[in-house]
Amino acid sequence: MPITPIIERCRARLEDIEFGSVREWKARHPGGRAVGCFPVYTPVEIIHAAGMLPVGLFGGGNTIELANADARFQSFVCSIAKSTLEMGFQGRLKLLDGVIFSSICDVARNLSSVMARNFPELHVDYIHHAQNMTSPSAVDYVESEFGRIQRSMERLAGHPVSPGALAASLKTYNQIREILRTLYRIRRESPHLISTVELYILARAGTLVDPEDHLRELREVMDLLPARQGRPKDRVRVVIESAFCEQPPLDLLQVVEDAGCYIVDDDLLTGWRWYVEDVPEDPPPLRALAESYIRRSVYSSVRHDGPRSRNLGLVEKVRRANAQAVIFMPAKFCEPALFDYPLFRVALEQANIPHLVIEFEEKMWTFERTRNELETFVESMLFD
């Protein structure tokens, strides 16, 4: 059996803005509750351990027409905030019993309050992540915050979360992240065997189903992948950066690949691949999650990592992936990404790494100008 049918099934799932997969899960779990998780990071293990379904909440893409959300936000706000709110006004979030936001930016903070005010029937939570990552109390603080979220999820679920259930959930998500890291390594070493569009579809579709179902899906792909045939092509190896929250349209990722690029690393869906290694199973689960958030997480523009330089992190990512260039892909009006770009640019220039900037928003319909820019960039790399 080829991998293509699995990818097609996953693509249909993530393009269904009616959350059909959530509806199916609820039909199989009478009385079960679903919780939407806004980027960038939510401790989904806690939600899952409470017997609820964590659901990736990434906005409405280019299928949502804004009729109400514009009146609640300024014009210079990212698309994902507006379309997520609009989905609520259109009744598309009724399948969700709760939503969780976190301190990734001012827009996410404000969206949390706007959602709570406009949809009082929805359980809205907000995670105050640690700001001083080097403080001796950082792990203690994050553990206490995760404990507060656990108590909140227990109230929503109607029953306590046992340490055993949380440990089991942690193990399941460790297995998922381990396979995703393996798939990223395969794509990095042999990008002709699995494209970024395919890998992204597979990963994002997993945010809409029970993690056990996603784990089976990933294992099926891993079993089928060795039989795939393909020949390497003469393409430019690039890293995509700054797409950590609002996700670029699938068609835009396809344009990048069609223009002659192998995307060999990225920060797509960062929040669902947050840890660079497994969360230890020895300490108490909440403590293990807190320690991993502080010490085993990827660098990100939405948090301050103290002595860990994001600039050097990007250069190291490029070197590790044996990439030739970076494509910055920030969402329009994304302040964390746009604030970091000047710093990233200096670091790349000092390391003699070429880069290109492609700004996007959910409502992009045509990509011809972007295609031309990419093709020109690729030709300058190949024939310099």
Given for the second form:
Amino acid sequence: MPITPIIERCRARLEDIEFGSVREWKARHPGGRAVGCFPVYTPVEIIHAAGMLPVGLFGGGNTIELANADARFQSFVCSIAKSTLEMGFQGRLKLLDGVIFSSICDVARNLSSVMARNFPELHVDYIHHAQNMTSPSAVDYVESEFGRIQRSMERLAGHPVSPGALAASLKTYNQIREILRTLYRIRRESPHLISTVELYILARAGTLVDPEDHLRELREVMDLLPARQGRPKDRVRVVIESAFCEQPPLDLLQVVEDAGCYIVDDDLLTGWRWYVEDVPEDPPPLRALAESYIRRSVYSSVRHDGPRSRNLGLVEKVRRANAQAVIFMPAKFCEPALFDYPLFRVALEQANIPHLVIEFEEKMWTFERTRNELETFVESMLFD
Amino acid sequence: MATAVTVDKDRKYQSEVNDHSKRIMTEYSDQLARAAKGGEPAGFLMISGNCVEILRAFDMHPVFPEVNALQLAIRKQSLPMILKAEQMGYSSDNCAYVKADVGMLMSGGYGPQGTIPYPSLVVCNYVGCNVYVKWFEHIAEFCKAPLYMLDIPFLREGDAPSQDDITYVVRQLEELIATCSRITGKPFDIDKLREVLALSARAEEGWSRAKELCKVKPAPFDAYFDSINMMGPINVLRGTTQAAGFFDFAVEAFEALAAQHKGPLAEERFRTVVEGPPPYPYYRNFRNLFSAWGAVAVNSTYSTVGGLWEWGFRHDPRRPLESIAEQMLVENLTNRSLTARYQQIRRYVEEWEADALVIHSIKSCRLFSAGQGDMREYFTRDLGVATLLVESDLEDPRYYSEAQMKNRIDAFFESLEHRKFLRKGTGGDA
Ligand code: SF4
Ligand code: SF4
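Can you swap the form predicted alone for the form predicted in complex with the partner chain?
Entire complex below, previous chain first.
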């Protein structure tokens, strides 16, 4: 079987505005509960270990008309915040029993309060992720915070989480992330073998099913990939940065590729890939997760830097991917993404790496101007 | 039907308390300017839930970039600075406080040629606002200064932080103390910190007393517009004899006014609670629009961004680091949830007996504004409190439209007056 049907199946899953895959999971797990994870990073292992289904909650994309939410959040607030709230008003989150937000930005923080107030039947949690990445006390803090979330998930699930179950979940998600890292590597090395649109669909659809099922799907792809044929084309190798929360429409990613780019690295769905290596399986699992959060995670616009700045991190990422340029793709009104741009820009200019900025909204549907900008950019790169 | 009175647009609201505040804040600015020339050690901090006491224990000049930004806006000098930052790649949608400050830094406002000393240490007290992190990352980068990230867990479950949250903050405060000691070359003197904290507590006591006095009718001062003059002393100068003395003076003055039934306006016709920061570039104009209706703020949320002293919390010299940690974690508006703010406002409306809630929604500050439509919903629908929501910005003059603002405010108070009139007419409670 070729890969395409798997991708098509995944695409159908993520485009299903009724969360059909969650519904199916619930049918297979009577009494089972599902917990939405608002970007960027959620320790999904804890939800899974409690026997519940972690669900990627990425707003309404271009499938929703705002009827109520824009009266609650002003015009200068990003789209994902409003569309997520609107999904609540329109009953599209009924399948979820809980939602977890975290300290990514001021908007997400206030949104978690507004959600809790308007949907009292929804179990709403808010994680304060550590910002101090160098204090010796940070790991203790994160362990305590993840422990609090564990207790909260236990209350929602109605039973305790055993260390064994948590260790098993760590393992499952380690395996998923390991394959995703491998797929990212393959795309870096041979971008003609798997496109970004495909890889993205695959990864994103995985946030909507049981991780075991996702793992099976990924393994199938890994088995089939070597048989794929293709010849590298003359394209510009680019890195996409700043699309870590609200997600660009698939069509926008397609436009970037069609305009003559190989996207060889990106920060799409970054929270679901988060760790640069496996979370170790020997220390007690919560401790392992906490240590990894501080020591083994990617740089991020929604967290203060560790010992190295994310400006250097981006330059390194470009070099590692052997990329020629960066495309900044911030969501419109996304404060953390927009704030990082001035310093990213300086770092890239110092490293002689060209870049282009494409602001997007999840609900955008015409791409003509963007296509023109991209084509001009690609031409300037190819004939430089 | 009663209408707005015309307010002389150059009307002065100054009282002796405001003058006193200006005097000690000017002294502070002068000190900073001298420190800038002399290269004396300065520590940068943000206003919200700050730990200025620690810097004072090391004689470091505390510098608050928010105050730089605010002063630029009040002096109507913010726009060129904002534009400068936008040329560097800052977005028109980013908080303009940051842009104005960065623009000022890039225009030579810091260092020996300017009025603000370069930071010897940037202390990012991450208390609620995520923009703080960006702002200080940028300052540290531009000034090549060391940054200490003082991470304050958000108050996310109930009204009290966990013991682990407190421990995390106290341990970071200890690290900060060691860092300050290294940078200044001075040993840490806990007794000095205790003295500073005692002065803080004295100012906090006065602050609370002053705000409490606004329960009196008429309120002796405007707890939004005038309390801004008290915010410098409480948030910036806290821990000094000047600040403590200022509040002793202010309380005495306000008590006298209250006893004489005097308020900031000739007549107090409406009592409001105000939510959100003011439009500093048009501060006076904005105030006049309310004065025209005899509207006086009897409490405000903005006045509590730095600290929530009015419900009894005081820094405690006997528990120095713990009480600093508690103030940062719990006792300020910024580190509490939006819905906790609803409850704060509700208390203000009820206990300070306000007629209406005014929400000033500002584009720059999503910490304040994101979700204020829901807040309006809660107050109008659930509680039946008359609520006005107006929009502009606290720093960027481009977002203030006087005509629109006036229309909205006039329409609101006109209908509020009508409501009051009807209630009186039917013998209902006014
Ligand atoms: S898109 Fe940006 S501003 Fe909006 S919720 Fe996500 S991180 Fe926050
Ligand atoms: S977002 Fe608000 S609280 Fe944060 S720095 Fe800007 S004005 Fe201040």
